[in-house]
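Starting off, we have a lone chain in the form predicted alone, written out as structure tokens.
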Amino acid sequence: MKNSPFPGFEATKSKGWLMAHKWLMLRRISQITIFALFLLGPVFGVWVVSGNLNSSLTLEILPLTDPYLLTQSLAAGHMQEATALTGGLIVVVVYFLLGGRTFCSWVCPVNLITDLAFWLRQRLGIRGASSLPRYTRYLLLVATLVLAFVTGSIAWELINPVSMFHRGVIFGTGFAWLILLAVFLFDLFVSRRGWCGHLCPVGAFYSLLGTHSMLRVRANAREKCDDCMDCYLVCPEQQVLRPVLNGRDKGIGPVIVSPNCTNCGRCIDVCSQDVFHFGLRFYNADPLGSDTNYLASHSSGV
């Protein structure tokens, strides 16, 4: 094991600063890029998006509904119109293929919140942490929806921290803001990226609609792992690196099929062994043991 100043110090020599940081960058242009473009119409009136993350129309023709608040309102006893149906189908398959999980690193922008907190207490040496299982947010999904049904009203959305995130940066709204706060002091004072990874229904929900979805990251190379762990240290859900680094002689594949994988590309910016990659969910096995080149051969990096 590699004792290196921070995550990633060893990728970042070498291949350089930016390929290191590379899929990072991407999120976030992706997170800041899809929050300015719902910003545009009520700050500057150009209409390019109107609506917010629960419930949107690009550019007048294209509806996007959140299947996560979808199902609260049927569960709600609700109907629901044509639009919103096809919007939230759109969004399930969307996510289907691309990994449920996605949501949180690439879209939620309070994930900006948390990655800060998470950075902070990196930077602060804050070490201790709650034991919070992480079943937990399955079971607040759970409630949430029994809280529709009981009260007819999808009452977790007054709450939620992504939709108010949208609320209080356009409206300005002090109790939007004092949940979120709540959310970045508790994952920088109380628990290890508690909000993402054990509390959050949103993401327990995405999470589901991704279980068999098909961009995953693989570790085709891992052979080449020399237990450095900044893949781990990085990680949002590092529960989902151990069985592709150290499964390899029980027959488990290299592929992350886990569906709680956010599809970050964390691991695969600071490992400086090249590890891991994007690619597909199949050929998820090590034939005769040479599972690198015949993988390599088969999968579709990006």
The other form holds:
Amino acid sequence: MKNSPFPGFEATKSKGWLMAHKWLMLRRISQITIFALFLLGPVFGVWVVSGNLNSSLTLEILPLTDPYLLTQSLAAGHMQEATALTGGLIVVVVYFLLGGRTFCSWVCPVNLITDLAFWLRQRLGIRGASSLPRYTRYLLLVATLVLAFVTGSIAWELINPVSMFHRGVIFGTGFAWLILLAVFLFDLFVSRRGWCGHLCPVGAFYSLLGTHSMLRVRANAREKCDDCMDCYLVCPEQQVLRPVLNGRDKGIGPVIVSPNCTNCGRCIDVCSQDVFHFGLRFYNADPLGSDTNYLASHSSGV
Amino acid sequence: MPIKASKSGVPSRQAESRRRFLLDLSRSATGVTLLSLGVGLYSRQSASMPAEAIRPPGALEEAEFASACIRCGLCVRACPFDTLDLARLGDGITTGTPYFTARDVPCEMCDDVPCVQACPSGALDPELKQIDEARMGLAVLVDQENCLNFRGLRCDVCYRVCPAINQAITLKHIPNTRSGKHAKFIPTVHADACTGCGKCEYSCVLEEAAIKVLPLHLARGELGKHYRWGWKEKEAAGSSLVTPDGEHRYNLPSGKTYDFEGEGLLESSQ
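Having seen the form predicted alone, the form predicted in complex with its partner chain:
First the chain shown before, then all remaining chains and molecules of the complex.
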């Protein structure tokens, strides 16, 4: 393991700053653009999208609805109308193709806050994390559905930071910023990647949506990996990397199939050896040596 | 839970990892349960709406509404008069759900009910096509002591602004006992026509409105289920159900008769 001053140092040297931050920049552009589109209406009166991430209407024709909310509403005993169901179906299909937790890193506004907390945490050298297991989010996911069933209301929405943030900016905040501050401080001081990586039931739900999703990060060139560990340092879900990078001898293929990979592409950015690429989930069988063949025949160079 | 020791007296790796797993599981399960309890109790509390917060037209009953509304704000956007708003955290109304305050901006009762049309979830009932059938609440003349019409003046503003004038609010005449010769015109709300739009409350000229739109559960009384109106039952049955009607008899002082046409007690002509 080499000692680089920051993750991606080697990659920046070898590929240039732009290529070593390409997916990060695209991701920020995506997050901010989506926010901006929602704000275009209330601020400038240009209505491209109205509503918020819970449910929206784009160009007065395309409904999009959060399927997690629909599930909670169903658990609370309400059958939604056709518009919301259609919107939910569209979202399910999109994330089935693009990877469920792609929502987390490319759309969700809370990611901006938790990424900032993580960056600051690294900068300040804050160590020592609570050993909260990552499956806690699935317990919380189940708990939110039980809550909906027991209370007969979409109870999680009362404190859900994701919709608090998005709705807060578009419709007015109230005290919602307190919840966001809590998430920020939790991630900064209490738990490394605490909210998005351990607790958030929205992310847990989307991970289930993306269990069989098409778009995946592949370590096609993993034999080139020089164990610099930069990808581990930036990855919000480190546990998804190990099987792929170290599992070749055990017959594990080069595709990151874990549904908790958020497709953020940061590992692609910081790898000076170009081990990672975006690709499809197929061609994951790995008779020794075929990675390179696959790479040669299928890599689109992204 | 005691840790099984291997022969050397040190816990085996397997036992150690099982212990660790159980500890992690109980820790996270406890956290999740506590959080859920908090949210559950909070949801109970936030289910009680302040009386001045009125839901948009067609809103399901409050308990159902909390399961149906997905808090997207499309109804707010559809409202051409910016009447609706989404509740914010700390407002005392379920966060993210739509409401309006009649005294600030009342509902203008659009013919095409755009807010209901925009609702993707069914929290605003799509069956509501006629705005006149909306029942957002019910206007109640809560302060009969300060209402100008009750004091004998001809304010009439609530009556005049009512979109269902002469149906939802009528003026009932009663004698003005203060002046002894005038009438008071009492604004009287009729629940069969009042939509709860709040225009009366908005327009009331007092510092604090004397007429207010209240949620139906606060505004309305309810008859006991067993209660029957005697005269209706009698009409349906054709005769009294309790005791048969006898001819009414008066015990008049001797030498008097009674005239039913208005003359009253008379000296007997005999």
